[in-house]
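Coming up is one lone chain in structure tokens, specifically the form predicted alone.
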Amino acid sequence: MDVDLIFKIIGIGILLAVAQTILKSTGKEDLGFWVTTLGIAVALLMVTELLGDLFTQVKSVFKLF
């Protein structure tokens, strides 16, 4: 497993927490919600790519398709 991916996801989480705090203090909670939702979607896309690679490797190991 790539440790770099874990650090990227942690970095996204930290940036989202800072952005959420700043937007909440300025009174823009609705924008903070959308920023958080977008960040979670980006992290899930990164994990989805990794899962796609995993399934490809499993298919090649067991000679499926």
Second form
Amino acid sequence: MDVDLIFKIIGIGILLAVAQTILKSTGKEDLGFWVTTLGIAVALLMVTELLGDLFTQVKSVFKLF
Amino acid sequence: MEIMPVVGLAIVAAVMGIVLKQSKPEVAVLLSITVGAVIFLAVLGKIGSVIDILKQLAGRAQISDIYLATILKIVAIAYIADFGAQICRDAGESAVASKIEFAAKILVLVLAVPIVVAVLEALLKLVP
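Right, the form predicted alone is done, so what does the form predicted together with its partner chain look like?
What follows is the whole complex; the chain from before opens it.
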């Protein structure tokens, strides 16, 4: 039950939302877009790593190979 | 009593998913994928022990290992396809979800055909 990844992703989401609103208020719209894209890329990397673990464990449990 | 942390975690993630959905819907989808994967990883160990017991019973009943292995493969394909299809449906891509289910049906059919052939051959032997 490694719950830390879930809270990491929630943290990234909130961080991106706050960053975008701050950047929007200071007038730098496009920078906000890049920050959001980068943040989502980081979160996606973490999720795909977790899915990789899930699929390898399923393969070993169900003796699929 | 393993169910309490699972339900607690799921409720926290559901509420946070709504919070994230307003400002960052894509991160909300990532959150739902993560929760699904974490909960299943938590339960996977127990499924493994159940499968080992099934293997011992099949061995004692002299059932050949091929049938149990095929059944396990079909269950695994069904589960992974359902996992992916539900996530795609959550993200709003129901067309992609139905494609995943279509592919899963074909794969299960491919796995089931040898067993059906074996059953038919056994039946033909009985008919004089």
